[in-house]
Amino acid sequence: MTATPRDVDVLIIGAGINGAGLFRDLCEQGLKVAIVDKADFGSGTSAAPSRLIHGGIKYLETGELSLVAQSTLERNLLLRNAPHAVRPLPTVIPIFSWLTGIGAALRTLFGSTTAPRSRGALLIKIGLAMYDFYGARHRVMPRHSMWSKARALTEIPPLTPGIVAAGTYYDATVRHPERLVLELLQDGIRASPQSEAFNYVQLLGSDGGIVRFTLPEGGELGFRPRIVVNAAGPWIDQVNAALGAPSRLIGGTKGSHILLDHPDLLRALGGRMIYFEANDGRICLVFDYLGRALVGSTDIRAADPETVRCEDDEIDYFLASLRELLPGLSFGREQIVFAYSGIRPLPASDGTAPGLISRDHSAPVMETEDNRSWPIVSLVGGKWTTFRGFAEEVSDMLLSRLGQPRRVSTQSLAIGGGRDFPADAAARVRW
């Protein structure tokens, strides 16, 4: 049965961390919206996170100076309106030289393609203290320290002892990433209870009108949008193609992790993650995630998010790295309990290294045409972290074009269980 076609001002496509995330500040500002997923909400490439929340410190090197900074605020703003899902991860980067890698980070700064393969305590001094100073806004951690080789090896026993140093810094880590997508949309609805939800509805297409949906249960769901967004993530070309906008907009990575079931590595992290360079200078890192040891993450060109997974070589990998890193400990297939894998829904850039591709985000539209009475904007790149600020600057886009103003500021509002949750812990206690 085809229902009668909802009027709505916006229909967002994909409830992801991105989609979810306008999703919430449109509603706020008192549009009637739609959000629709193909399968459960915050399922796809935001249930396949490294799960940090962070500001991104590998990207000094890459001179994407404003990514930085907004990461930085974004995460600092995290851990104020999400306090009960986002929480601060100590870490520790282990130093292998004193003065290696500036040449290389020069370089790669101003366009190389060769990422530097050996970061020295200097170059790690001088991003730790940048990282510090784009951190600055609502600081809520503290700043980065230096360790000596002594005080490393005394911290972290099992510790390689080819290290000459440490850095130690914040990010954080947020322990369950799909809550907190559902909790956005349940906070849009609770702001417009006009506006509505969907998973499990398959794309039909479009006759440029109406956006046609099939239900779980049997029959069709129809809208009639002022505007469509496109938040598919990984699927982004494929949707506009429904749609009967054709568009070459992304060229995924694929990142994966696994799962250790380790207690004597957990012991030694002592609640710290590692944030380390590998022997191939890929960035690795390892945590304690839910009471396994999650380890991280490699990023490969991949195009299909429907078969990606993490594969035997990666697993190899990551278990090599690790014997490096940690020769007190042993290491094996058999400590694994989980493999994940999942598709960064990075701009198409065919040329350029997987790991220099940007993570920064943009919006680009594709306008009405004379068979389509909505323009699309798709929502390309972009990080976990950066969802609100990218929500915040995609929604002041369409409320220029629906000609509203912006009610709500999303920059200090809490998010689902962070709203009066006890500031401090002997608050938490009493609570």
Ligand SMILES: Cc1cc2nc3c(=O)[nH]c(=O)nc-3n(C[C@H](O)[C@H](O)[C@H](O)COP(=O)(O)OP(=O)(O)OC[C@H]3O[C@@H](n4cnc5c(N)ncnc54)[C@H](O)[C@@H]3O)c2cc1C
Contents of the next structure:
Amino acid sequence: MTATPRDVDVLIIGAGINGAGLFRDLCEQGLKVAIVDKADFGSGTSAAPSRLIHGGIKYLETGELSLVAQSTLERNLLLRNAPHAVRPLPTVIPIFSWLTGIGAALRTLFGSTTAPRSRGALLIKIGLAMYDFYGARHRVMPRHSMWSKARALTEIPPLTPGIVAAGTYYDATVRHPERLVLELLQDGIRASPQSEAFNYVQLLGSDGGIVRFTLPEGGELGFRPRIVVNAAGPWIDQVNAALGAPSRLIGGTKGSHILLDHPDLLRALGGRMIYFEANDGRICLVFDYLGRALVGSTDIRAADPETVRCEDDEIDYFLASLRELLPGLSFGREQIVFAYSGIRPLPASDGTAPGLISRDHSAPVMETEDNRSWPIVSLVGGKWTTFRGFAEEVSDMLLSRLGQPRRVSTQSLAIGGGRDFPADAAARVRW
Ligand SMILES: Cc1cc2nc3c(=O)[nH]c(=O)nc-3n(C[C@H](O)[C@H](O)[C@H](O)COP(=O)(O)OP(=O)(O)OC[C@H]3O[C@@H](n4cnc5c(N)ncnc54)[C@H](O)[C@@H]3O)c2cc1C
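Output the structure of the form predicted together with this ligand; the preceding block shows the form predicted alone.
What follows is the whole complex; the chain from before opens it.
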């Protein structure tokens, strides 16, 4: 049955972290917004990250300094606004030489497309000092420090004796990313009760000014929006094609993770993340995630989010990297309890090494046409960490197009269970 189309200010297609973040921001401004997803809320790439809320220390290497500035700020804000879900994560970088990597880092900074290898102590010290500098706004965590080899091996005994030192600093981790997506949607509806969120709807296409979907229980759902936002992550180009506006905006890369049941490894980690260089120069990570050791990630060009999975050679790569890093422990496939993959919705690019494709976001607009009465704004890129800032930028653009003022800033707005969350552990026990 075809229902009467709903008039909305903004229709958002895709309820991952970027769609949900924008939904909340627009609802806070009093707009009437609809958000739809073809699957469950937050079940796309947003459910498959490394679970870091991070300032992007590795983007220093590619010279994306404004992204580091934004990411460190957003990390610090999330620690305040979502303390129930986002926690500090002490991090250790093992270092294998004193001076190497400076030439390669400079070449990368000036546009070389070969991935950097072997970052020495001096380079890491400079990087960590810059990271502290960029992370100063709303700082809530300690600054970096350097460990001697002896200290590092005392703190993490199974670590390879091949290190010369270690750097330590703080980033953060989100424990249940899907929950935060859901809470953003709930917060949005609380702020704007006329707004709505639908999952498991299938996009049929558009005719005239109406965008049509089928509902999971049968029947149709139609919207007459003033603006459409395509927040479909790695599916963005498919959604634009279905809306009659073909695009080539996304050039995704696949990233996989494994979870190990490995109590000895967790004991050695002691609540810290090891952020380490695998022997191909790529940065990998391992930390305690809900009582399992989370190991990731790979970075391989791939396009189809429907078929993405962690392949055997990725597992071999993780296990070999761990054996080299922590020779005092044993690693095998039998320890793997779960594996997952996702596609990073990165901007389309030709020829660049996957690790060097920009992690920054953008929101290109396809203006109205004779057969389409609404512009389409596509949310390209966009880290989990930076969703609030990205949403704010896009929301400001949409508000100005709709002739509405910003009523509420989301900078210090608590999210879901973060409201009234007690600040310290003792108060949390009493709570
Ligand atoms: C391996 C890996 C590790 C990462 N680690 C981190 C990290 O540690 N920290 C960090 O900050 N970032 C990380 N990221 C990046 C981050 O996860 C993504 O950039 C972010 O989740 C993208 O969110 P999104 O909302 O744009 O896309 P998605 O989460 O993919 O959301 C898009 C939504 O659109 C829906 N959709 C698709 N087609 C349709 C349609 N036709 N109709 C309706 N809905 C549709 C999908 O179902 C999906 O829910 C990582 C990414 C990967 C892949």
